[in-house]
Amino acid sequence: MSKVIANMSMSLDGFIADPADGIDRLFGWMGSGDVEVPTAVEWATFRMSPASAEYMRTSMESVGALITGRHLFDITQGWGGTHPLGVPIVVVTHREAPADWPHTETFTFTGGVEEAVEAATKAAGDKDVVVASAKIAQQCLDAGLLDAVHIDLVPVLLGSGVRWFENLGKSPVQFGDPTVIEGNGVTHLAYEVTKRA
């Protein structure tokens, strides 16, 4: 059964960017190894330790669908057309799409996030569902559409920058014991939500 996963690298004082939203320290780890790990991209080829390369290949051949903030598609200027999973992306914006976006046959823009899991759900099939946005992972999980979360959790404190779940509506919420997988500069960790508040 496909689940509706939050993935992001973090700090381990809690933020997924700096405060201009920069990531570099944060992503080191997919090029610290001698495994390569090739994407659907020709310019997003990474290089890992075994256990990450592992983990990130596990992860990628299980995902159907990606959802996204507005912001991080406007920053990544749409992943050029493809993201370096190479599946459908939902967008999730209060903004109409970009007029001229070519690639209309794998990008969605819906205006919820209710509408957006439903939507990537569909396009995913029997495949997880990403949620790759700190907004958008907070909303999903307020509204009860969140099944884990993921973490590649990175050894800096970066000190400030944007927090991952800093403005939950609804909390406390409970995860299961972790899985644990040990790379090189990076620790991933598997959590299922257990319960919400």
Given for the second form:
Number of protein chains: 2
Amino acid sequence: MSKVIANMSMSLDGFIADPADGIDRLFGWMGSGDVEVPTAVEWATFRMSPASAEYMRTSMESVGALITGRHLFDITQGWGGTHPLGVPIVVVTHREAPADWPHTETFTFTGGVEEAVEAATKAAGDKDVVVASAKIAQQCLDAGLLDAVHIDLVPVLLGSGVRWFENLGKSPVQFGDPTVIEGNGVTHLAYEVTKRA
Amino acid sequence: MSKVIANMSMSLDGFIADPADGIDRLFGWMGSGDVEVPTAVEWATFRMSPASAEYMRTSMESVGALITGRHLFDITQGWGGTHPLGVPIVVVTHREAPADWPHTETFTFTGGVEEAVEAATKAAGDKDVVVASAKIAQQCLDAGLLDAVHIDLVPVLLGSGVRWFENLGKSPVQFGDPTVIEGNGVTHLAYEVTKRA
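Having seen the form predicted on its own, could you now give me the structure of the form predicted together with another copy of the chain?
Shown next: the complete complex, the earlier chain at its head.
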């Protein structure tokens, strides 16, 4: 059964980026080990601890589509047309899709989270949909569309930045106890939603 | 070697109390199992999962003094004179100590965190000092007085409330990977500070 999963690297004080959108301190675990984890693109190969590598490989195999925001799409320039996960991408945006964007087979642009989840679920088949955007994850939570939250918890207090769970409209949201995988510079915590507000 | 440890139960979105100072959803794990953990007072006996009970017993044995804020002291009415941990208590406050407070042997009232840590460390001997206050933990972090942060991470998004790490003056603060203990309704994460800003 396909699940909709929000996944981010987060600091102990709840930030998923620093005030300048920087993520260096939160993504160090992706290069903190010796085990190579290739991706769908040549420019991104991770080198992780054995535990994180196993976790990442399993996660990558189970993902069938990715939902992201326009902001991330823009700052990564659409990952050059191929996301490291190598799956169809749904970009939530209120603006027009880039006029000259050629990768129309793998990229879909939609205006709302409901449509995005619908499109991504269809594209994912029996695999999972991953939501890689703080804002969209919040909207999915509020809309009752999220099944799980996977936190890559990084042992740092950033003090300021962009919070993952900043503007929840409906709370509390209750989860079960997590599956825990201990990496190097990260603790992977996989929570499933058990009760919505 | 005595350590200064901040310890709180925290939601996934970083809150240690709801907007009305409520902690019910964050302290459920203390009654979520069958293993009795007695404390120094009759009115507080925990019933925890085996893992949390073992963690709690070990923690309680290693604590030699507790630092708290005046707010918690006031709303608990000074725990009736004996804190469940049964250790000397240092209350950080800018107000006078209560005039009729009889428990002067176990309670100390000080005006600043440096003095509080000094007094608590002296009282703790070779045991650890626990800081049980969000605000004082922040001040200790900023003053470089904290050795470790023990997070009892509760699988809930509260959406609003009192944040543990709200006003850090000096950041980032880097920790090592945590010791992880998986309880019932909680994940105990013990982090040691490795690098201060």
